[in-house]
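Just one chain is shown here, as structure tokens, and it is the form predicted alone.
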Amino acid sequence: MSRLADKVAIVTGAAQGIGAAFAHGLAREGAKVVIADWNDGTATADAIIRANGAALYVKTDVSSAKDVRAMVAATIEKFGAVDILVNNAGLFAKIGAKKFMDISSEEFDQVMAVNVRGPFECAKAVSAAMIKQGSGKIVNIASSTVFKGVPNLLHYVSSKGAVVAMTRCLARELGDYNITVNAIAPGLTMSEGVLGQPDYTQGYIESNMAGRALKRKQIPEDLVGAMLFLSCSDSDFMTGQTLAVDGGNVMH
């Protein structure tokens, strides 16, 4: 029996990569799915509707909050409800590795509106309707970057951080309302964007790959399970945490 069934999930980057991968998942566990994504996401929803899903692409940019109320406004016109948002959208392949020094205020600033301030404000486009109908299921993307201190990636592992921060927060204030708020912390994992990234070299993956007790590369489907364990009702007693993906590099 499909965990998901007559469910409807936000997976906000859903036009490529763990984003796709996150809503082929919940498709094929029976959630109806709206790809939230600044990147044309039409090819991953007609592949769900393809193969009988429901989907849904809208254009939003994350950290516009009037895009982000037009998404969940368009969502509810089109399903009727947001059960599940997972907070995938993000900053990281494109921004590459510098020193701190090296780092921008512009782009310092890029990062924290999309991967910060992103998640902020899905949640808070999401909660009016979770709380009226007295349920709802909230799942961050952060990094385990966070817990080792990868250097050279400052701004994206602080907003990671920022994350984990956030989830809790959330997991306190909207526990009342039985909405649960979790996270997941993946590892380097191969998507397209990072397999386009020159600063990923095959001997920076050779050597990520060292530090995890599972040495073989990460892939987006090694992240779907753990993203449907926290969208449905088997995680209902669980909220607050941050489960680390990682094939075993980090461990808390």
Ligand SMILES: NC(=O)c1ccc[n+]([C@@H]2O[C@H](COP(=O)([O-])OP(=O)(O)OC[C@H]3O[C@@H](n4cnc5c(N)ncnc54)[C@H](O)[C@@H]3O)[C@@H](O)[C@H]2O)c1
Second form
Amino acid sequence: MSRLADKVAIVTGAAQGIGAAFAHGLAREGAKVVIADWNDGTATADAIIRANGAALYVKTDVSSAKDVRAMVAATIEKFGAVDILVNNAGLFAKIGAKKFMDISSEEFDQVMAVNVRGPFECAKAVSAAMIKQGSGKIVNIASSTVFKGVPNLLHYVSSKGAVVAMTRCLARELGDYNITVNAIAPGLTMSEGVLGQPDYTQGYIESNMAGRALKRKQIPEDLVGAMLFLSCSDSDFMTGQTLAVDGGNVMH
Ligand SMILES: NC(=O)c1ccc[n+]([C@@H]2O[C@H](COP(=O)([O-])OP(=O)(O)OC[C@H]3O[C@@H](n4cnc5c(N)ncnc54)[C@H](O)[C@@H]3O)[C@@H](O)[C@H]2O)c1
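Having seen the form predicted alone, could you give me the form predicted together with this ligand?
And the full complex, kicking off with our chain again.
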């Protein structure tokens, strides 16, 4: 049985990586999916359509309020509603690890603009439609680094800490409208972003795996089940929570 038949979902950053896996997972459950990415997301959209799903790619920079408003308007124009928002777009692997003293003010601001202001802009832009229809599901993608305080990525880890905090604030403000807001904290995941970044050496990946209860590599598909749970009615009485999906590395 399709858990999300006729629902409309927006996934930011779905041109590749974890976001693309989310888009395919939502489509398999019957949702119509909007791929909102500043890079070309037609491959994800076309693959969903080829599998008899419904999808639309809308070029969007999540840190631009104007882009985000236009993307939500395009979603409603094409599919008539917005039921689910997965705030996945983020700057991560390409940032490159460095000591906090070496992070420039400009780089700090850029990471915050995409990873914190992006989900804020998207939540703001979908809220009017969700409030009007009296339901909605927002799933924010944080990171398990928040619970470990991983060094040499201070701007990134701080941005994802803000996502956990934002999830709680949004849950409180949107609860009266039957909108749930939860987050997923993934562990180190073999997305295109990570696989293309030489900082993530075999040694680094193996030492990360050694800290897990389940000692294997995490792949984007490992996150799809939790995302679908938080996007469907199975999680209707759960809000403001952050689920760590990282093979049992952090336990909180
Ligand atoms: N891969 C990991 O190990 C890992 C771990 C924890 C959390 N995460 C989080 O999961 C999410 C996805 O990560 P990933 O590894 O799949 O990344 P990725 O680099 O493979 O893909 C990220 C996607 O986001 C898009 N994007 C980036 N900035 C954008 C912007 N301003 N507007 C619109 N689209 C934008 C990119 O174009 C890309 O398609 C990120 O929020 C990341 O922080 C990843």
